[in-house]
Structure formats: structure tokens, C-alpha cells
Amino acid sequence: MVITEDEIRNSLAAILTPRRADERMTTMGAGSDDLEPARAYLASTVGGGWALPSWPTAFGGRDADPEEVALINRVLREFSVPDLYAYMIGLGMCGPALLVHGTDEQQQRWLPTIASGAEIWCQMFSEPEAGSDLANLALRASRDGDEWTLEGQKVWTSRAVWARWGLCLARTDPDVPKHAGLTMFAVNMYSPGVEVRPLVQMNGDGHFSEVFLTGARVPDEWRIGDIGAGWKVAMTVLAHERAAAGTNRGGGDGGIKGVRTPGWLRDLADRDALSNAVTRQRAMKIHARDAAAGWTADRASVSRQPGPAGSGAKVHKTFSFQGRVYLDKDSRGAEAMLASHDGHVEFLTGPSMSIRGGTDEIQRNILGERVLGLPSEPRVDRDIPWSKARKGEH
């Protein structure tokens, strides 16, 4: 049955308030450590499905079509949503690859808490050692008998401070080519073996972590996907976390679309900013790709698996948010020196953007080769055995 405008409106006043014309937002869980308003918000809404409609009802969606999602996020802009930063890697990346790749079994232990908000996941693919060529991880996995053993280190996982399980990417063949020897799994990260150390940035915030896995055990039924085909279950993770990072669901303010002005220019404008010409074309410029930006999320919408334009749209949220923390901080003259207002801790966030859900680097290359079809980068390793590439034996 066909849901209209007006009955999600009316089902969503029923356990959210309307969203106020001047409430900020927090933006990628900036300065913010308090669960439980989401944890609330996921719990109260899983019942219609409101935060996942696209999922299956059975694991907390309502199985809505692409119009419909689409529908019910443009009306979910009106009220007034917590900031969902710790929950969405659950639910923007590690929940899709498990209705992707996960057994029927997985599927019914994982994504209800997922989507409630009961249990908060993490993903644990960067190394120190394997920079942006994430394939060339280390961290090992060795099989014993219906268990396996994970030795090594993860760094930069996002929201492991506070997650109960982890998507971990880690190499179980090291005799093959570098991107046929993975093996994705779930990691219990209260398990013996698995420590996790804060990372604290320069904003403040310690929801960056290096994560030691020492004889951590995990049983096989764990395993996500075959052995060896953690690379392509790594792919549906990042697709979808490229996808996520484009939008401004889980706190980013941007308005509603048709509907009012944008919090950041209502706060320009509130202190008179834009009547200076050289700001108001610096925020004429950036408002201007959000709207284009918009649009083009709106024809992308019919799908429902992200592809690399995904990238495009990851590309575009670094522009549109630097962009705008950088022009508050300029337009502020000397008070732009303190950390006392609105907005400091964003700015303070904005360098991370270059690099957080995939560097700015690597999604042009997406972009690049499988958009415009330009040749690819030079890749002399590819066909080479990873113990013999890693040592340079090539």
C-alpha cells in the first residue's frame, strides 16, 4: 500500500518533535559523546521503520522502494533527529554488507540490534603500515579447527570506544595476490585479546582508535562471505560508506530542501556577514553545489546499491563542509581566535574530511577510471604474491 506525505508526517510527530528554525546540529559526531538520545530515537522508530526503510521489516525496515525512502527522508528533515554519528556504521555500512553477503543466521543475530541501537559496530580496515592501499593489510588470521586466531593492529576505527562488534578485514592467505587473500569477519570487541586505545584529535574527540588484536578467537560462524572474498565484501562496505559520507543524514545541517534556509547561512546572515560581497560569493558558491549536489542524490536515489558515483558525492560533502566552517571562522574577524563560538570545533573537524570515509585522493581515482573510463593508476603488484610484494620481491 501506497504511504502518503501526510501519514508519515503525522506517524513521525508521534514520537519525534518538529525541528526548531534555528537548531544546530552536530556534524559527524563533533563534540559529541551522548548515546542515548539516538539510541532512543533508533528504538522508537524501528517499529515502522522509519530510520531503515529500505531494509526488510523483518530486521527493522518497512521494504519501501527508492521513491518512498526518498519521500519519508525529505518529511524525517522537518523534526528534530539526534545525532546518529556512533550508529551509522552500523547502520549505513556494516548492516547493508550483511543483508549482501551475510547467512540467513547472521542476518537475524546482527541487524535487529543494529537497527534498534542496541548494539553499536565499528570497522576495522586502515593498518598503519597499508596507508591508502588498503589491500595490502597484514593483520593475519590463521584457521583453527572451527575458530580462527587474529594477530595484528588496526588504527583510525571510528566509534570502536564505544562498539560491542567489529568488521574486521584481515588476510588469510598471504601466498596469493594481495587482493585474493582476505577474509572478512565479525570480531566480539569484548572478546580476550582485542584492546582498543583512543586516538584524542585535535578537535577533542577520541572516537578514532587504534585497535591490538592479540590471539583474539573468533568462530567461524562469524566469518562474513567466503574465505578469501573479504575483498569483495570490503567493497560493498565502502560503497556504502562513500554513499553515506555524500549526505547529510546522521546531523549535518542543510536544510529542507524548498523549505527554508540553511542553518549556516541563517547564521551568516544573523551576524551580518553576507553583506560583505567577498562572503557572500564564498557562500553563494558553496550553496549553489549543495543544491546541484541535491539534485543529482535525487536521480541517483532510484538505485538501491550505491556505485562509484558515490564518490562524487563524498567529494562534494569535503568541499560543501570545509567550505562552510572555513568561511564561518573568516567572516568572524578577531573572534575567530577564540574557541568560544558556534562553530569551533567543526572548524576544527574540517581537515578530517579530506581524509575520513576514503581520501579525497582515492575517490578522484574512482571517479576517474570508473566514471570517466581514464586509464588506470600504474599497479605493478596486482598479479604478485603478497608475501613476495610486501618484502619488494618484484
Ligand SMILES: Cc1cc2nc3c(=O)[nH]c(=O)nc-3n(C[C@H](O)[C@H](O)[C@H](O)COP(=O)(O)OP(=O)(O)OC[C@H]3O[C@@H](n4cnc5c(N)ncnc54)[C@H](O)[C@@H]3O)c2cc1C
Second form
Amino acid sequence: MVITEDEIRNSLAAILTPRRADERMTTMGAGSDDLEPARAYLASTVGGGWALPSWPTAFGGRDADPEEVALINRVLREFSVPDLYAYMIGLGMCGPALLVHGTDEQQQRWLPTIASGAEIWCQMFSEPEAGSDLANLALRASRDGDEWTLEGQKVWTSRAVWARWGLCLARTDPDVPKHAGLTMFAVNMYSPGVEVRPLVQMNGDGHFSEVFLTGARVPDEWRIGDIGAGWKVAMTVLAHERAAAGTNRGGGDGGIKGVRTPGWLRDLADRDALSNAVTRQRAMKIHARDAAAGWTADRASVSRQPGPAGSGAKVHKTFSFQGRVYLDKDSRGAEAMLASHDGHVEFLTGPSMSIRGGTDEIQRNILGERVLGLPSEPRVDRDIPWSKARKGEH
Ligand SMILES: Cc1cc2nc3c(=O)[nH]c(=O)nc-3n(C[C@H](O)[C@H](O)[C@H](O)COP(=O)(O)OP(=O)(O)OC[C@H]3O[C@@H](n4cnc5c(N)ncnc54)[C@H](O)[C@@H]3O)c2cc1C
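Please supply the corresponding structure for the form predicted in complex with the ligand (the preceding block corresponds to the form predicted on its own).
Entire complex below, previous chain first.
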């Protein structure tokens, strides 16, 4: 590492404003559709590679080693950083997957516009019959010369309403076992045959959608990875998604990196809620799990191919997010019945944390099998052709 803490601070001070102690941000985009603050932040930091320090300099990073990445992230917390939610699929999942599985041309085409915030990505994995059992997905991609035709439906596609590109896992061979017949594509969301229908969530957001693909055409040069190797690409994406979910990047105010008292804790103290021993105990447990989430996520994201640590980070983060927003409600007395206080939208967002990016149960299955070495679940359809084993059909 050659750059010093002061040099980082001075460079950031030239382009960002200091963070105010009372600053509140949205978390996971909850309650906000304003894309501009995060786009402006990415556009201003991309030249120095500050938002994505571990990425190659050529693509909007600065080739920083893990020590430098940690230092930059720590100094960044002194500055006002908006919720990057709308951009996080590109920044935290598609970009890292392209660095591992993309061709040189794909990396040059897509990584700089992800880093600068010029293009938003969405992740088109889940389908009505394929959530936890993602490899059961049915959306079909058929080869037609130098192009592919995509036919089928995705659901719960976050950011699809804003996205220029969709990372789409599709079935290219139904006659092999389910994991082996999948291929990954980048779909131009503006192309004919792509229809996005927003769904309204219980927190009022319309941030995820159904996406219908009806004869949408995708050139073979937008295939990411080999034909039939889509599962491998998907696993890279999901491992990064879980690791990213454990961090406070992209919003929130967990104060993981240590130097500041997190805003939610300060807020409880300001309302004198921490004079209650039970509240204090709950708050400290949440704070500890939040720190564990951040450290685990940092460890996981050092790797280009994070392993099950991302699942550990996500389980901790879900606990701390839900714990924080439920404690906030519990500590407010009668005011908590009103929908108008800060934190109400986050309260309504809490349950989704146990589902998005893979449910708590699935993360625990991963930890049980891959970290603790417990016996694996029975997987009766693993070795038979998907077309014969297909679930959801009678
Ligand atoms: C806010 C939000 C945003 C999302 N964004 C996206 C997105 O951008 N792109 C995308 O592709 N998807 C997205 N999803 C979808 C998400 O990944 C799925 O909802 C999730 O994987 C669960 O799948 P499912 O809803 O089909 O539930 P199911 O898989 O049907 O699960 C139902 C219940 O059964 C349990 N269960 C299932 N299998 C097992 C098992 N083997 N062992 C133990 N328990 C099990 C689950 O834990 C759950 O409690 C999003 C979801 C939410 C809530």
C-alpha cells in the first residue's frame, strides 16, 4: 500500500462533502426512487477509483490491495455517501462476476459504465417456480444462428424498472440435470420482447417487478461464460450478493467500521431509550451482530470468488437490520403506531431481509453443509434430466 490515510482523506474532501452527525439515509432504497445522488457520487468518485478500489484501474477502480481497500472504506465513512441501492446489482454482483467470467470485450463494454453509474443492471434469476430451488428455472433460451431467443418469465426482479441491462439465467438444455443445462446472458432491457411489470411491496416501494421475455433476442456475444456453465456464473453472483448484503455499503448507518457511534444507537440514546436495561441489552446484541456482519463481509469480499462466508455475513446482517428496526419501534411507545416517524419504512422493509438474496433457511443450509460439514439435504433430482424431474408441473 503506497497511499496514506491523509492522502485519501484529502482526495475525497475535494469531491465529497463531510458526513453530518445527524445524517439519515435510506437503506436498500426503501422509500426513495431518487437515482440522482448515487449516480452523481459514482460519477465523481470513478476517476480516483474510490467507490470500487479493488477493481482494475482501467475499469473504474484503483487496483488497491485489501489493506488499502479497508483504509479507503474507513475514510469514506467520514463523508456523505448516498444509498447506492439502485446501482448495487451492477457494482456488487454483475461487475465482480464479469471480472471472473467475462471476456475482455465484455469487461471493456460493461465495467466502466457500471463503475460510473451510467448504466443500471438488474438480476433476473428468480421465477415463479424457482426461488430457493433456483436451478429449477424454466425460462428458455434457444440458439438461432449468432443469436438466442429468450422465452419465459422472471419475478422479484429488483431494479428492473430502471435497468438498461439484465443478468439473466436461462435454460439452454432441458435434457440434462438441472444445474448443467443453464447459461448466463446479458439482456438489453430496452429491446423488443422485454416487458417489465412493477409489483408494489408492503413498504410502498415498487422496486421489484415481473419481467416477461417474449421472443427477446440476445446476440451470442452477450453470453457470459460457456454454454451450460450458467450455474457457475450464478454462484459467483450470489456469493457476492450475500457478502455485499453483510456490509453497510449502499446505505444504512450501522457504523460497522468502528470509529463512529452508529446513528441508530445515537438516536436511541438521544431519546433516553438506553436507560432501560433491556433495551440496552438488545441494542448491544444488535451492534455486536452488525459488527460481525461487517467483518465477515469484508473477509468474504477480499476474494474474487467469495465462499460461504457471504452467507454468514448475510445471516448476521439480517439479524441486525431487523433487530434495529424492531427495537426502534418498540422503544417509541405510542408514537410507534404512527406511520410518519423516521424508521417506519425500514420497519416495513425488515421482513424482506430474510428473503432477498436467498432466505435465512437457505443461508443456514449453506453454512451447515459447507462450513460445519453437516450431512447435506437429500437432492433426489440432482442427477436426472430437468425435463423429467421438473417441479411445479403435474
Ligand atoms: C425484496 C426482494 C428483492 C428480491 N430481488 C430479487 C432480484 O433482484 N432478482 C431475483 O432473481 N430474485 C429476487 N428476489 C427473490 C428471492 O431471491 C427469492 O424470493 C428467494 O430466493 C426465495 O424464493 P421464493 O420466494 O420462491 O420462496 P421459496 O423458495 O418458495 O421458499 C418458501 C419458504 O420455504 C423455505 N425453503 C425452501 N427451500 C428450503 C430448503 N431447501 N430448506 C429449508 N427451507 C426451505 C424458504 O426458506 C422459505 O421460507 C427478491 C426477493 C425479495 C423479497
